[in-house]
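Next up: just one chain, as structure tokens, the form predicted alone.
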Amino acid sequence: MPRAVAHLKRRETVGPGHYLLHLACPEIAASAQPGQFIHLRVGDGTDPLLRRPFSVMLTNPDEDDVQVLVRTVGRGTELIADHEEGKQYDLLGPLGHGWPKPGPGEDIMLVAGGVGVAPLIFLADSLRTVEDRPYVRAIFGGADQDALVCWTEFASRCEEFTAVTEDGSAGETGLVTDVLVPEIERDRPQRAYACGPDAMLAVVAEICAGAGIPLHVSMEQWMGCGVGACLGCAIPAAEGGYVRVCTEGPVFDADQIDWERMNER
């Protein structure tokens, strides 16, 4: 399996709560692909004792660079969040299969919920210097302007850029789906993706596939040991049974996941 050390160069407060870490890390730099993520170990010893896993949210190989977004949710995130600059980490990555490319050209669509922003920012960012260099809308939302955390860094990189928040402190007021059906009806998009919590995704899911949009989704999931061994990370499957979203994912298909059995869980 992929291995690596990378320290912390820089961390910045982005939001309550949330934290960009700037690592320096160059076999992630030089290798990691938009949607990809790094399976990172909180600390030295065994507690906590699991690994966290994280998108890749920005490289740059010229500078040894690797930024994640983290959102602190319990012990182990606050604890990674709270390291001095200068913190070794031991990390596996870059893991997973990444988001297709879009065709020359396309007219495409990204909707991002939360911290599922940053594999969408990877994703544009690549798309900035290619040829016949995609036309990029998106929409971002959150429960309020604070949960909108890096929107500069996502806007910059689209042609179009939305955002909506559920209490109406930033952007138009709502949810990223009720934004989302009037701006497919607007300019209908060749192709989208999505990244955010599964209730969302869930929904975006019907709008595409009742629309005849091709949809690619990155699943957010508990992971234990991330190399698919541990199956803790494993979700419904379309055809039956169950997918991993470390190893199958965690991007995916949209109509290779079985969206009613997920809102089951």
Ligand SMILES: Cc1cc2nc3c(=O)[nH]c(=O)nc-3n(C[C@H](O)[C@H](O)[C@H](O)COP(=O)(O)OP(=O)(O)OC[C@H]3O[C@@H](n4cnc5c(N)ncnc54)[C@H](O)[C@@H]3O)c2cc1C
Second form
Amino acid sequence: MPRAVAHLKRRETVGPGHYLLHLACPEIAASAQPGQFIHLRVGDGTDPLLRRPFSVMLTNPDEDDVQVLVRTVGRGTELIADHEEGKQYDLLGPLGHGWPKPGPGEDIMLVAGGVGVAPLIFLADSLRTVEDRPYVRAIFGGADQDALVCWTEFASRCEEFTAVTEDGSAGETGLVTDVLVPEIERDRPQRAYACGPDAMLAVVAEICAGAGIPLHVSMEQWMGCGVGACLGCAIPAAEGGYVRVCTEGPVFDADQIDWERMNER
Amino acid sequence: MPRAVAHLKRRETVGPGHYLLHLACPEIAASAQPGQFIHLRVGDGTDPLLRRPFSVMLTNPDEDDVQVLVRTVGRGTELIADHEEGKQYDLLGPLGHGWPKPGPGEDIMLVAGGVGVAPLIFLADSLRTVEDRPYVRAIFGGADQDALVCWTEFASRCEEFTAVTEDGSAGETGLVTDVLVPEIERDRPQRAYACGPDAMLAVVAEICAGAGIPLHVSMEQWMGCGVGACLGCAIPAAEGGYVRVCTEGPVFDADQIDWERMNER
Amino acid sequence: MTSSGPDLSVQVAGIAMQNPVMSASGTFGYGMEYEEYLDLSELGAIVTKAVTLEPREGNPPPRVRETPAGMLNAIGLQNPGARAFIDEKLPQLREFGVPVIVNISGRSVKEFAQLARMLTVDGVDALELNVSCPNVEDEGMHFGVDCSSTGELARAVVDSTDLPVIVKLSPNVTDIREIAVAAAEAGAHALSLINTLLGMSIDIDTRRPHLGNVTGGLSGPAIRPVAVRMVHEVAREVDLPIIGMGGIMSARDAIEFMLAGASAVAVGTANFVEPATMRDVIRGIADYCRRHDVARVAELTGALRID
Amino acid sequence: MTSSGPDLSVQVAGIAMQNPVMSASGTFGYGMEYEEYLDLSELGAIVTKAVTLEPREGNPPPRVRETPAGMLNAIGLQNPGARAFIDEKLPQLREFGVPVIVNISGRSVKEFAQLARMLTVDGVDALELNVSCPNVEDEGMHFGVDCSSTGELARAVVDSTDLPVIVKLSPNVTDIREIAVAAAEAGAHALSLINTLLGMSIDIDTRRPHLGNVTGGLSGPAIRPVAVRMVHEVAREVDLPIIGMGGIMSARDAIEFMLAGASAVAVGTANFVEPATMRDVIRGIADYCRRHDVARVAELTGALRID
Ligand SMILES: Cc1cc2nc3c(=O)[nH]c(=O)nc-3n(C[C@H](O)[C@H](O)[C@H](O)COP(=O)(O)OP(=O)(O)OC[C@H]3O[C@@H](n4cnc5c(N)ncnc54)[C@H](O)[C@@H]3O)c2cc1C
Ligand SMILES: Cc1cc2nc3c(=O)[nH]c(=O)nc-3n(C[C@H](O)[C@H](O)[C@H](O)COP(=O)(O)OP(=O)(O)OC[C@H]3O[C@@H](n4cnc5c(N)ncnc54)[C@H](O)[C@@H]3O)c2cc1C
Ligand SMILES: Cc1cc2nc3c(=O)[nH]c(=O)nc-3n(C[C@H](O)[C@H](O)[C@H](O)COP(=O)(O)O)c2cc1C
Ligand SMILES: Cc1cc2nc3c(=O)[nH]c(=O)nc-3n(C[C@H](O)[C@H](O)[C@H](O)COP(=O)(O)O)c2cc1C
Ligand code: FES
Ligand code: FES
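I would like to compare: after the form predicted alone, may I see the structure of the form predicted in complex with this ligand?
The next block holds the full complex; its first chain is the one shown before.
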């Protein structure tokens, strides 16, 4: 049954407004695949009412350990930032479809924006143990150096790593896409994975489509149920209509998404 | 300005579902009078939304200490029962009118039901230091022995003390009023004070009225504002219309209340 | 349930339910989505997401947004259409062995009638008319907020099926009793209330509505006092069984609706918060009946005391 | 306010306010009750508890009850009557130096008109017609939920006073725009919305309603999405300034109402939660204006972007 109780073992501040939760949760630690998410109940009352979805950033099944990266943006995440160690969370998960695995020895590119790094860290981590492992390049972008949370966790799991910030406070100056284009020109990856703000993903999708690189994206959308029942998390599908982020996603092939309709808002 | 911030220094379990909060709150410790209450904000969000009123049970100005007795009956009090030491409360108070002081050397009777004991402990305590102090008799009733919370704190501040429980698990068997009548017959007090459930207060009022004993009662009612603005806490007044528990009370002379209309529900 | 336990069974519009707790339309998919979280065969009934004649795509995102103790939704009747429902969803739904109530929505009286005929098939136990969806405004009609259109619609559906017909009422009206009376006079077999309150919220940073559809339906505990009041009003006016809903999170809440006059209850938004809510509500109602010496849960219906 | 800060002043129906934040009727007494908690001279205006021609006792207790993110109240217009208001409350209210808006309620059109004449005195800056109180049903009238009675009432009051007349609308209607239009056509100078939603809750242990009056008005954050939607609807339909209210707890919420079309806002239930809410809302609006380069707060009115 995809539900579990997790205890907060430790909450680490990993940057201004960014927290890394170390949860004790054997079920998730044992079964979560990179790219999957958990749907967490923040309080036990009506404030907030709905669960909140978070990607799994890392698991360590031997220690029942699950790591979740949380950026405070509103009521729910601010409450989480205040929770004491020992806090018990009720959660559904692992939910959704994770990243498809790259082929053996493939040259792949990971593109992360802000907390979008979390599911990509998990992906990079999972690739370390596969035979004939892929060659992993990564680009990690954010507004400033504070936004590049957990970059060492990310960088240490990749063969090549480029940081980029809009204000130049760390790494290159610019947007991830400013780095992505020359990187592709230098050496075309066989496959790309991306997670970050919608606007970033749309441009990454355009670039990859132009270069003929298969791209997998992890999408976000407001959720009700998290299990496919409410149709609340719909995003526009390339074939018309909508797909559910919680069930068909959160990871999609970039060409499943109608990026034009995505951009309408 | 009648508002303050209080820190929870210690929370003591004083019986099943009963907690004694030791709050660090210099303003309230210095100024609260017996019978006054504080209006406490339980959470910082909307669950629960409104403040909750509690009587002050004891203060120790030298240690900025304020004691509040809380019985868990619903969402707000259950949350309080879970709060960790160090928890910070925003509160309004001291609010309302407290107990009128007895005359010098008067023979007085205190009648408490359940957590209604709190403001009477404060009253008894305050009388210990007055010159020509009154002779204080007390009756403390509850459903069973568990309901006689903080009875030692109460008994130790009174000259005579009788406990009574409905199931006979402690003290006499019966209702407070079963003890009150013979006590009055034995030795008529010059003044009485009572706090407890409405039904108990109504009977105590009838008994005292019959015996010609001035009675002061501390009343409860659902509150909105706590400061007299919303007219939410109205109870029927003897002279017709309604009086506000938060402002004209919570302590009233028993003959200010229309007990018949009180009993209509 | 031991033989000495309270009798939780209820009859609503001829539908025999083992207990009075069902899902609220649109919040429980077609049941399967929650199969892993609770035993669906324990439910009183399953009410499906709205089914329309043709498939519908639904509204652009965002479609949901949390509000204080509630949520706004503007899903927009996304569904695969009646044909696909019958072929693909219904067979699975029947497997749970509990009554299946199909929520239907249409653009016109004709479409509703046609849908009703199509869905009068084995395995469907009743139809619930979603006359109150804020989106059903095509053909100049605004069902659910005026009496004549509600009556006309209910009558057309009743005439098109021999299944029990439940009319689901909108709370966005001046006097819900009038609409209830119209539905009753048109031959409806039961009423369900309430659907969502029309609401809206705005992102003050972007200055745009939070929902892609601008407005949406407000559900969840926030609306419970309005829902309980409406059930109370309608129960005193109309002699039809009522399925009460709106913010039920616990057995306490469900019992509130029954005391106000509901014969059964539906759980909506709470499913998202806790997928096992319905199981907990059923157990909690049984506990309450035991504690309060209630032999049959049906005794609770309308047992509110007002003097 | 420094000279370089945003201009928070607004004009609503000719009432000049230093900022758009006022108290909601019935939640702020006659102001004095909150004197110790915030500086009343900083407010945009003070709106009083409803005043009636004769003193009213109000409803039996309990009169208030918490609900999820909201509260029910059934105070029942308890007030000392117009004469006592003018003699005892008004002189004190004037001392704060901010506009005083008197909320009035009556049993008939005649009574409203008479009240309006009585209250057309120095120190009263505007009248707010409480046409929507669930209790005003005497003489067979149910003001506020139908257009003709609202219009008739508004016109009678407008004709009886030279003060600006604000009509306060009930949300318990099918189409609030119709009522708003009727008020506008009758000569009202501004609209305020929303009053409380009619609700009810039940104590399942005693099986009695929580409120002495059985039903009551639902207020607080729970109703905010409904209120924002109604302000939005009315603002697009009627060319009168709107005072928006319903669940405002913070500057964010107040700004939501302004973007939806309100020229000013009122804070109600939040005063009970945090007596200094209005001060914080005023400061928060100023901060927002600074951050978003808004020179005049009035620019926010209706600045919602819908494409
Ligand atoms: C599949 C998935 C995986 C996610 N993984 C992570 C993660 O690993 N780390 C992380 O910090 N965040 C993650 N998010 C986003 C996270 O769910 C939201 O930031 C969180 O729910 C905000 O809750 P809140 O109460 O603090 O914010 P609220 O006060 O509810 O809203 C504040 C803002 O947060 C955003 N937001 C809120 N809820 C969602 C949501 N369900 N989906 C998208 N945006 C939302 C909105 O932009 C909103 O304006 C993920 C979202 C999804 C859908
Ligand atoms: C002046 C005054 C002094 C009080 N002193 C104490 C005290 O010293 N210790 C103590 O334990 N309790 C005291 N109470 C009662 C206390 O305020 C309530 O028990 C508390 O507010 C319940 O909150 P809740 O969220 O747990 O309950 P809820 O879930 O809100 O309600 C549960 C039940 O508690 C009762 N209740 C809730 N709020 C009130 C209220 N404002 N007034 C009366 N009854 C209420 C009702 O019967 C209700 O059914 C006092 C009340 C008043 C008015
Ligand atoms: C996401 C969502 C989708 C809904 N879809 C439908 C629907 O298709 N048909 C319908 O009649 N009601 C629909 N409703 C309304 C619910 O069935 C129910 O009437 C309402 O949500 C109140 O109950 P609640 O507060 O328990 O959620 C929907 C509600 C939600 C939250
Ligand atoms: C306790 C209470 C008393 C009220 N009394 C009145 C009143 O006398 N006249 C009136 O027009 N509105 C009255 N209202 C309604 C408020 O003015 C306001 O319209 C409503 O509460 C919504 O705002 P809020 O959610 O911020 O409280 C009252 C509301 C409350 C909570
Ligand atoms: S969140 Fe409910 S379907 Fe995805
Ligand atoms: S609680 Fe508001 S007047 Fe007493």
